[in-house]
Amino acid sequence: MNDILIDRDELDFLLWDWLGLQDVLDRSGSEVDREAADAILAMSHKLARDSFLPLFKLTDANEPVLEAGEVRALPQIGEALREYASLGLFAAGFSEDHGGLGMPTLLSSGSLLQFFAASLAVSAYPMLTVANARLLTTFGSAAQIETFAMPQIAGEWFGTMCLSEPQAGSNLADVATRAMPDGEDGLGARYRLFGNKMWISGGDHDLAGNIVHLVLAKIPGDDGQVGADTRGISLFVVPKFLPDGARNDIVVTGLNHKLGYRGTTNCVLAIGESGSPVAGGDGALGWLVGEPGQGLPQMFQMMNEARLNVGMGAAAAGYRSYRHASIYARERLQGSPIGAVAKTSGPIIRHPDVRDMLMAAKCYGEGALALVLYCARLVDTAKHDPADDALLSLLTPVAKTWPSEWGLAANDIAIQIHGGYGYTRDFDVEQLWRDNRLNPIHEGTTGIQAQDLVGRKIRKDKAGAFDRLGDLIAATVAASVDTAMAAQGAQLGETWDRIAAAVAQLRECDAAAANENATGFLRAFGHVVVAWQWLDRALLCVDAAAEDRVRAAKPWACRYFFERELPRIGAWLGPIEGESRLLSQMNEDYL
């Protein structure tokens, strides 16, 4: 098995040289210094390589099973996650007050990337658990934090988010799960919950001592009815096992068998539907988190964290596929380029077509890594700077979508470079494609992210985040003047002007017209953001020595992205510029 995770030289360049991790550490007040940070990254790589990577194919071939109402997962997953917990990695990003290490998000993300690269399926458990515990530490009572969050921060219990229902996928207004008041106790307002949840990752398993579900449900009004919108949605903490050890009324009614991510259990849950009494009554017991009716705003904290992590996982999987393809292209002997003097077979990396594909995959994989780590840095700086918080909000749909779409494209390219072998299970690239194919879907599809970007972030940009991003891009363009990247700087400036003009149109047209072309705008906007970051990194490397492999390659990759990728935005912005209503005017019978 090849040890192909995140190249440490690449990671160090991004964290220390480009994103200034040292400055982040200094401002965070963390006791972690450069030596400790390097040790954390080295330790993460070793654990990912030794314990997570061997589970990559093993979990794919041995899916969870449902036996007598209990979900059984591969025991080795639990062993790997106990090692993860023993190193304090569940607790990495939490404050010392909550038993954490106080690690900045930028550093903890650099660590997490190695695990995502090794196994998306195994890494999903700590990803969800950490986000669950963070929500509770933000909105939960002291008793709820102590009872439900602290065991997750220690890695002893795992957590989930329960939003979707069989009849309610992305439209949470259709949530029908009900929560009936049942008095109060030491954990706060207690409720009895009744309903069904669908697509619950980590919804049941035997890998941890308990599973803490965060459940969206509606509290009925005085007439006993639940509303048809999102205003009445509240958030409840509903554990598999109650604090006294009794089993709650949460029943797995089915497992979803997926194309990829097969090591992550994915469940259909019946909550409070079995008829078996719990603590003297019907329904699953749960406790209200925060105030009634605030469930959706609270859950958006976990959803946004999960969206950034989905982008991170997609970036890691796409980047790993690129590395596999790069190695294979150097080892596979096949044919000779046209015009070559020697006609003997050589490595396929000599062929222009293969070089074209490899450079595209490199731009997608490394571009995605840079994007998600840039946003991780914004998570840190946003705690003290409202402008960075607004910029993070603007970029979150991009950080979720661009790696999911283009990391997957890197996976596809890697299969193509491997030829027929890539289509077999003998090589990792086919599974990396299958695992990554979920990422454009979960935590909000590409279309949902486009509606968020255009409807909420662009048309309602009261904080001026778009203009601030424009200022950052303008600074990079200015820095490129009188350098070897001046042509790329000028191209970026012209492209941003076109984006800004499209934004003006989207703000002036009605909501339906803006929504119709939102996905095209998201793709154009994402490409421009990634182009800006490619140029920003390339400017640090224009004088790099040829033997400095990581840095010397950056200007070449930047030139490729600007030559081959940035022109795509014309096709994406064209319908906006032309005020197209083709999709809404088309007869659906023609589809």
Given for the second form:
There are 2 protein chains.
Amino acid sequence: MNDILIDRDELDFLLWDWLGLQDVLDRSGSEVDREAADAILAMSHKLARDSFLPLFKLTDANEPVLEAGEVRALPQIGEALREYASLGLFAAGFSEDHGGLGMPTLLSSGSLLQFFAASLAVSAYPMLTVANARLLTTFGSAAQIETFAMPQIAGEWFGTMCLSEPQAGSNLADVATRAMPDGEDGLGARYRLFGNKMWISGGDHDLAGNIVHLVLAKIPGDDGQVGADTRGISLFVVPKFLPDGARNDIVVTGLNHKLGYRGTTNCVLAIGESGSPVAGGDGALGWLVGEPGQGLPQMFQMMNEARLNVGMGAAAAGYRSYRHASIYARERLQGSPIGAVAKTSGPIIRHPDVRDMLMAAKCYGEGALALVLYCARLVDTAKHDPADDALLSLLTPVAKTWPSEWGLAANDIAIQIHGGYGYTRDFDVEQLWRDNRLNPIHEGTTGIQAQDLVGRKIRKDKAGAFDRLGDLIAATVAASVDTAMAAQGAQLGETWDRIAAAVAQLRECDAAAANENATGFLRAFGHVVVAWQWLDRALLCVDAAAEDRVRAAKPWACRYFFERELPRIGAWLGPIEGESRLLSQMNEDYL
Amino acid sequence: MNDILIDRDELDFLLWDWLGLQDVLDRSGSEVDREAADAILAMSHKLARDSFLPLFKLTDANEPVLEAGEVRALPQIGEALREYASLGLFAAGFSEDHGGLGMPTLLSSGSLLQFFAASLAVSAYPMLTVANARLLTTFGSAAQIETFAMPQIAGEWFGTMCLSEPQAGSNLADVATRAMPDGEDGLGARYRLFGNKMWISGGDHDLAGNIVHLVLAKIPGDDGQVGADTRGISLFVVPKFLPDGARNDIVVTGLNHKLGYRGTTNCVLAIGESGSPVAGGDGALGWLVGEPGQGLPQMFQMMNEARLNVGMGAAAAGYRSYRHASIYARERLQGSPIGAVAKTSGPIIRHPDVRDMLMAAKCYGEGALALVLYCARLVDTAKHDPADDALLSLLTPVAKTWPSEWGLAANDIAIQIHGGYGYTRDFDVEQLWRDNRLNPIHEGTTGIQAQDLVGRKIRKDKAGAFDRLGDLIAATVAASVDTAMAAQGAQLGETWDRIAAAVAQLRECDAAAANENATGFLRAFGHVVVAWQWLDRALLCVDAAAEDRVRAAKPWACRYFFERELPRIGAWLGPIEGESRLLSQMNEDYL
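To complete the pair, please output the form predicted in complex with another copy of the chain; the form predicted on its own was given just before.
Complete assembly follows, chain above in first position.
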């Protein structure tokens, strides 16, 4: 059976050698030691392989259906997630107070990656549930935590995040869902909600005992009006089944039929029977989480976790397709390389074009895994170090975008390496490509990430995170001197200077000008961050024995990345360096 | 109803203004004048919209099935193709001797593009049939033409090309299908064929009265052995139904289930009952076309036509998705651009990131259309001008690859502009992306095109096609002096010098070294050719009135391409300029 997931040797190298998981465990105060961590990683690999991977194609070929107002998903998804719950994996990252193991995020991410690799669609349920419960444990009242978070931490109930509406996607200021005060009870200030939510992953299904929706809505002012900006947005916990067991007024009005990621139900939800209080509907019952008007900042905690998770999923899908291609390229016999003496057909891995594609896919897949795990470690260290928190904030748009775009490029390459076979549904690579195509869209598109990076992180960088990153990069450059990677170190130093100059320009110009070429900056910045991390890993491996496949490959991949990938930044930075306003100068009719 | 195909104003600009279709008609000796040509283009648009476009999603959702050894396709495909035949479109490009109109390829391509845009999958049947009949009219005997080509020219029978086998994809030297002599009859030297063919588009179906297979096979020598190279390959015409109406021994043993392009049946064919003459099978009856051992050169005529057609299909699919995105970006309201005074949600086309994506998709879509039509004109002029024939040969790998790769990029962008909606099957863009993904694979992968370009066209350029292209580019550069496009002209001149230097290197080094970085060269060369054509069109339009949407946009698109796309070539040429042998030096175990 095909059991290609994340190579355990690669994962161990990243976690233990490169990112110092031992140190993270020691500082975490958790009971988990190396032996326990290894057992968790082994168990995750086994469960992902035995219970999630068999659902990869099955959930793609058997989409959820809407029957009599309820969504039916494949029961096997529920079975796999009950196994996941029984091993304590929903709870793993929570504190012991909340029934968890206090496992560091770096370790839980190492576990999660195996499940993402096996099936993005099935993994989305625990991913959303854990993020939902984490938001509640952070901002919810004790009663809300007990009632709504604990069953999710146990994996008995699942969670969603309800932000988008049909008319409000990237721009949440347009949220029109309203919350009307309805007194108070043991769960806090109670509201009746009315509105429509769109693109709700896990928005309905029959896989868990209840569904806990975290809903963004606006509380009307005394004049009955809601504001048109994001400041009036509050956060509400709105369960499918109320604490007394009654069905809340949340109705699935449609299922989205997707290109991929099909095992995750994606719903249009009508909240509040009639959709309008004026028409006399009763509304859906919900309870305010935290303070009014704090909905967006609170949701951003969940959103940032979700963005990092999107990056992890994209990295896992990209990496897995690289492995499929790497194995296929050894098995498929076709032709002999030009200039070869023997003319009998050999494995296609001998053709330079195939080697070129494989090395690119490796750089994307492994580079993305490394990037997201680096950020997972920052989640752990940020708890005690504000500088790491600022660095995490700076890198989050990169951790979301780079794996989404380049993981997808790895999927595309994997199809190409498989040739016609890769274009058929008999192989896995076409579905990985389809599944992964969602990742540059959801939880903030690439364009939104670029606005976040340039507008919020670069131009308002009060904590000096960019300079901190520059120091870290300079240290890696310094460490490369007099090593086999000295040329790459010098190239990285020069490239960083170019990035820093672009940053100075982006900080000096006005907001509109900075935004105009923000996406190109995000791409260039992402490539430089990944290049730095490639060099950092390569430096760990310059003396690796030739037969140590995982480590000995690192300097070669680093050379490849610096030779063929890093030079791409010229095209992306050009418009910033040239202060181009071409996009805004252009007549809209010509587009 | 959605009727987004090729914009007729754009097509007219390309055909009449830029490529001089009037001149081509005048020299063609055909009866077709401007009025007739306009009528053909209008009729093609209408038929594509009314009969092919409704099949776009329908054929995707209802794949062909294999029942009792026969393939059943949607009957609506047959109906649409009978309409296509009734308008004489199968015959259009053939000479009057063969029942055609003698329509120039430039005009027939303008027609074909509308059908490709409407449905790549449905258009594949006439595309293959016409190419098959053209090969027979070129190399077949009078009896073969009468028996096998004429019913295809009438659109009553359909054709295939049978090259690949399960073990022989990119490398045709491995073809194992054998042809055993079986005497001679009125159709020529008769053979009995035994073997397996893979990836046969239109390999079986119930849409036409017969299926004419053109099959590559080897004739064993006196020792009963076949050679392991391409020189022993001969070409045979092997019909599904024999002239006496009997069923030939060609059995569909499997249907490939594809990522996209689903309306075109794609078959595994067993030719010859038992697969081996030794086992006593009777074999499939076929007739030799042309001389023994000439199979590959003969098939290359069909292959070159198919490669240009692949580029046309990819261009049409890429361009159509640009148009979908362009329309959607005007309709979808979401947010206001950073720095805008009004904070109410406006159309997303106002956001610079969306404009950036749209302009890239426009440059890819329109650039690809222009490139394939330019090559279509070369097909016409090459009949009388060997220099144009050599230029067509040089540009064929570009015309196949550039639209396949960048048309697909336009599809990807169109999904992104549609956001979550683009990820659903309610919109067309996801299917365009899936359909188009085949184009970088079939009729020679991108890597094979790069080998062809560098190995056959650049290094063995006896006709001086590369220098001829350089002269054409120099003329465009010269024409840009003292115009609004002078900066782009200067940039093109410098870029061409860089390409020419890379060519000098590729010609000086050995074949293996030249091949090692051939794909990067193909990408860079393709971008420069497209940049040149963008400049050439922009120069026609520098004085266009602002309200002339099609023409006034051209200089802006040209500026965009030169600012953001052309600089990409640095990353592709770098390894050639640095004489990198990284790919061959790398240990295979590290990939």
